[in-house]
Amino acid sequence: MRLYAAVARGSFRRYATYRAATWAGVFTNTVFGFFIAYTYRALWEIRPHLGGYDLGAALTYVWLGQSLMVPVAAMGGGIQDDLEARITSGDIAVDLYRPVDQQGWWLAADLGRAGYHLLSRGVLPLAVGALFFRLRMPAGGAAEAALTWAGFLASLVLAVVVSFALRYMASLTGFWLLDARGVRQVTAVLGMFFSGFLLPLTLLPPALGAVAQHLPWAGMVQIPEDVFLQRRTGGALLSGLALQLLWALVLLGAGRLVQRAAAAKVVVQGG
C-alpha cells in the first residue's frame, strides 16, 4: 500500500506542475458552466420541476457536473493518455517487468490525478457558480448534512474507480487494435450521454432512462449528483453506493482478465 500511496502522491504532484493548463481548464469549465446554466434556467423557467428537479437543483446540477467532469474524466483522458501512448510505443513491455500489479499502479496514479483536479478544476468552478447563482448545498441538521457530505465523498471515490475501470479496459484494446482511439471515442460518447453529464437521466424517455440509471456510467455523474442534492437519502443512498461498488468490482475484475490476456499477447509476440 505504501507503494501505491507514493504513486498517487507522485501523480498529484505531476499534475500540479502544469499550473497554466490548470488555470486554462478552470476558465474553460467556468465559461461552459455559465453557458449551460443559462440554458438550463431558460428551460426550467418554461418547464418548472422538469425531470423532478426544481430550478435551484437544476443549476446546482450544472455546476456540480462541471466540477466533476475532469476529476471523474467523464469524457476520457487522465491515465488513459499515458497508458495508450506506452502501448503504442511498446514501452508497456518495460512496465510489465515491474514487480507490481499494473492495474493497481494505474489506479493509484488516476486517484492522484483525480484528487488534484478535484481541488483545482472541481472546487473553483463550483465556487464561481455559487457567486452568481443560488446553488443548493446539503441542508438539514448537522448530522444530516454530515451524512450527505460523507455519502457524496464516498460516491465520488467510487465514481473515479468506475471511470478508471472503463478507461483502463478501453486502453487495453490497443494491444489488439494497435490504436485505441476509435474505442476511446465510442466510450467517451457513451460516458457523456449515459453518465448524466449533459442532462439528468430522468429526462430521457422512461424506458431508456430506467435502463441508463443501472448502467455503470450512471455511477460517474448521476449518482454523486443525486447524493449531493439529497435526492438519494436513507435506503436510496445505500442502493446508489452499492450499485457503484458493484460496477467497480465487476469492471475491475473484467479489466484484470483483459490485462492478463494482453500480457500473454505481448509474450507471444516477443515484446
Second form
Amino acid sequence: MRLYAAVARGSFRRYATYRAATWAGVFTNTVFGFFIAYTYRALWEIRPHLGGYDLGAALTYVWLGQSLMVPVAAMGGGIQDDLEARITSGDIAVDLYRPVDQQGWWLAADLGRAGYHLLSRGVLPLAVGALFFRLRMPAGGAAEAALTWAGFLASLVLAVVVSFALRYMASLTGFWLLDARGVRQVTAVLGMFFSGFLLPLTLLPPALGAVAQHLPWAGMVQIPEDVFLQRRTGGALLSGLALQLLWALVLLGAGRLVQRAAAAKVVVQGG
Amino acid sequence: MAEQRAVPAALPAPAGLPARIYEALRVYALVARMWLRASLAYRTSFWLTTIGNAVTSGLDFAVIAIMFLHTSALGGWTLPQVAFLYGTSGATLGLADLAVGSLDQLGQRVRDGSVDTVLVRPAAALAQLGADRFALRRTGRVVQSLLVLAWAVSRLHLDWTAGRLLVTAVLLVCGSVIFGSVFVAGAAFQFFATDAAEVQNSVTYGGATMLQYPPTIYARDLVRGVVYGVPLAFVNWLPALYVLGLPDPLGLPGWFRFASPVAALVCATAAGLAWRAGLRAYRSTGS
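The form predicted in complex with the partner chain is what I need now, so please give it after the form predicted on its own.
Now the full complex is given, and it begins with the chain already shown.
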C-alpha cells in the first residue's frame, strides 16, 4: 500500500512540474466552456426545462463537464501515453519483471495524475464559469450540502477508476496491434458520447438514453454531474455509486485477464 | 559531420521567391510521402484512426442534430443553415489540420532537441515540420464535414447563382488558409513557450466549435473579438450570411462578407512573420 501511495504522489508531482502546460490547459477548457455554455443557453432559453435541467443546472453541467474532462479522461489520455510508449518500445518487459502488480501500479499513477488535474484544471475553469454565469453549487442545510460534496467526491474517485480500467485495457491492445492508436480513437468516441460529456444523456432519444444510463461511461461524467447538481440524492445517490462500483470491479477484473494474456505474449528480444 | 558541412556548399540556395516556394513544396511532398508509407504499415490502426476521426468530428454534428430534436431553430437559424456552418467549419479546419496540423508537436520537438536535426538540413524548416508525421487519417474529418455540407446544400433550396457558388468555393480555400495560419502562428509561439501547445487548441478546435453555431447565440463582445482579433469570422460566418441570404446580426460593413481573401492574406502574412521571429529566437536545448 505504501508503495502505491508513493507512486501516486510521484505521479502527482510529475504532472505538477509542467506549469505552462497546466495554464494552457486551464485556458483551453475555459474557452471551450464559454462556447458550449452559449450553445446550451440558446437551447435552454427555448426549452427551459429540457431533459430535467433548468438553465442554471444546464450551465453548471457544461462548466463542471469541462472541469471533469481531463481529471476523469473519459476520452482517453492520462497514463495511456506512458504505458503505450513503453509497450511500443519494449520497455514494458522491464516493468513485468518488477515485483509489483502492473495494474495496481498504473492505477496509482493515474489517481495521482487525476488528483493534480482536479486541483488545477478542475477547479479553475469552474471558478471562471461561476464568475460569468449563474451556476448552481450544492445547496441546502450544512448536513445536506456536506453529504452532496461527500457523495460527489466518492463518485469522482469511482469515475477515475472506471475510466482507468477501460483505458488500461485499450492500451494493452498494443501488445497485439503494436499500435494502439486506432483502438484509442474508438474508445475516445465512445467515451465522449456515452459519458454525457457532450450532452446530458437525458437529451438522447429515449431508448438510446435509457441504455446509455447503465453503461460504464455514464459513471464518468453523467453520474458525478447529477450527484453535484443534487439530482441524485438518497436512494438514487446510492444506486449511482453502486453502478459505478460494479463497473469498476467488473472492468478491473477483465483488465487483469487481458494483462495476463498480454504478459504471456511478451517476447524479450534482449541485446 | 564532414558530409553535413559539405551539404550547403554542394546545394546552392534557390534564388527568388517562386523557386523557394517550389522547393518548399517539393520538400513537403517528400516528407509527407514518407510518413504516408509509414502510417500504412499498421493498416488496422490506420483505418480505425481514419474512421475514428470522421466519427469524432461527426459527434459534434450529432450534438447539433440532437439539439434540433428539441427545437426547430437555434439563434434563429434552421438545421440546414447550421449544418452549412458546421460543414464549412469542419472542412476548413480539417484541410488546415491535414496540411500543417503536425506543427502543434513543435514544443515537444524543441524540448527533445529534434528541431536541431531539421535545421541542419538544407530545406525549409516550415515545410519539413509541417509535413512531419503527415497523417492521412485526418481526411476523416474533411470527408465527414463535406458530407454534412452536401446534405445542407440539398436541404437549403437556395438559388445557386454564380455569386453563391463562387463565395462558397472561396470560403473553403480562404477558411483553410486562415486556420492554417493559426496553426503556424501557434507553432511559432511554441518556440517561446514549449509546453503550452494546448493554448492553440482553443483557437483551432475551439474556434471551429464556435463557428459551427450561428453568431446570433454569442455575446456581442465575443463576436467582435472573432472579427477583429483572430479573424475567424471570415472563415465562414460572414460569407455564410451572403450565401444563405441572411441579414447581418453583427452590424458590420456589407463588404466584409466578401473580404475573406483579404483576411486570409493578412493572416498568412502575420503567421509567416511570426514563424520567422520564432525561428530566429530559437535556442537549442543542446540535447
